[in-house]
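Shown next as structure tokens: one chain only, the form predicted on its own.
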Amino acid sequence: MNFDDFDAAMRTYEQSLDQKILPKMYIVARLDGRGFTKMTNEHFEKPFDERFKNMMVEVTRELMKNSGFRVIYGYTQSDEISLLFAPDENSFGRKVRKINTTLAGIASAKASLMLGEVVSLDCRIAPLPNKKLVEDYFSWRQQDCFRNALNGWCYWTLRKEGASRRQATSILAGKGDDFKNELLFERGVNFNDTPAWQRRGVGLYYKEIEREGYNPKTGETVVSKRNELFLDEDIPCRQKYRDFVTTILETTEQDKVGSKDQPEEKEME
């Protein structure tokens, strides 16, 4: 057998699991941490540290410049990112298995030079066929961060207050946000006064960007505008959070905001 022959049918089975996502699919990307727990309790304070928040950011920004692929929206809550792809995205031929090893090998690294030591994260794909549900998904890991903003911030103010990690969990099990927030608030913590990003999470997406410049021919100051990545820890929640990620999407299916040169696929891979 000749070596392209030999080179086609030993690569069937390297494709024999392949899937793609379909035409017309939106794609979100969600990302977590591997094993955080314990490298949290070892680097970081409790219940919120703004350096894990600023690294998590910075891994997200990563993604969104540097993975190859066109991400119009990053957020980020708690060891998770997720990754809202423009419309359009057709990197690799959509193959679900290309998308799942780039991200989570570039957020691993990047994470990992961050922190010092080997970290990583691994990637799942929700293929979501239109708006409504990506509202949904966006709404849903919204939801998910407040919750566990609240269960973090009542926990770990049991704990340093020497309750032990059974007596903390049993006191919590099975109430609601009312108790969870008295709680806080016999302690002198109102939940609702806390930052933002613990209890909304952090969003990055293009945004129209005034800068000042100097022209040298002419000696004069020019306003130029171009589409930048913005970091917004004070993001909406509720229905007008909904709206603010369909309105990332529609501007992007209008203007092409956050483009780039799309890498080709490799049929053979």
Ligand SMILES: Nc1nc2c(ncn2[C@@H]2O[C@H](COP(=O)(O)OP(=O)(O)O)[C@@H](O)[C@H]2O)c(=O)[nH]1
Contents of the next structure:
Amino acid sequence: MNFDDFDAAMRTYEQSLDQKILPKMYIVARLDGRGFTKMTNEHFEKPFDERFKNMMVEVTRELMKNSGFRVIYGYTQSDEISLLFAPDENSFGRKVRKINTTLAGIASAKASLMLGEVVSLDCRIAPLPNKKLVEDYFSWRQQDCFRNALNGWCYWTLRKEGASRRQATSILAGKGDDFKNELLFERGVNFNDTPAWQRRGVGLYYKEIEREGYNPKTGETVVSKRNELFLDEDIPCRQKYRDFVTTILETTEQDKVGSKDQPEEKEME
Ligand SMILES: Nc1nc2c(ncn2[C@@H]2O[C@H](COP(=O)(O)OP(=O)(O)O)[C@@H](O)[C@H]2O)c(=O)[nH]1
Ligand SMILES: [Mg+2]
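Right, the form predicted on its own is done; let's see the coordinates for the form predicted together with this ligand.
Now the full complex is given, and it begins with the chain already shown.
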């Protein structure tokens, strides 16, 4: 068999598990730290550490700016990151394998460099058929954030009071939000006053920002508009969060329509 035939025959096996995300499906990728319970216990304050959150923000930023995929919204809470792709993102023919491995590789490398030890994040994709499900997805992750934050605050408050792992877990088992809020309140913590990033997570998206610059040729100060990645540590919740996510998606879709009509505006981006 000549090499070309051999090559084609072998590639058939390699490509036998390849899947592509169907056209028109919205793509959301979620990365999650592997074994981060152990790693965070060793290096970070419990239940929350601003340094850990800042690290996850920097990993999100790296994925949004340097992965080669057009990501229009990044959301991070706890040890996870969700990325919403631009609807017309067709890189690598929307191959699941390429998206997962590229994103997991970049996130793992960035987090390892920041921590100074090898850590990894996995990646999975949710292809979502409509905007309502994109809203549902992000609302779901935000509700997960809220529940984990409330539970984490209770658990570590009890542990710091002297409760064992087992005792703290059994006190909280099967209890609702009211019980947990009350438990904290009795100990002088108003859960609603804890930082918003802990209860809601944080978002990153592009925003038009005006920058003042100096033109050395004319000696004038000029104002230019630039699309910059903006970190929002006070994102809304519930229905307002759903509307916020849809606005980001619809703005991207409208921009695309606008840029076809006015090609000169596209150059400004
Ligand atoms: N100490 C600390 N731990 C955190 C922080 N944010 C998230 N974590 C932990 O990260 C872990 C994430 O959960 P999960 O992905 O299910 O655990 P994994 O399978 O060990 O990665 C939980 O144990 C959280 O308590 C933080 O700010 N500080
Ligand atoms: Mg994890």
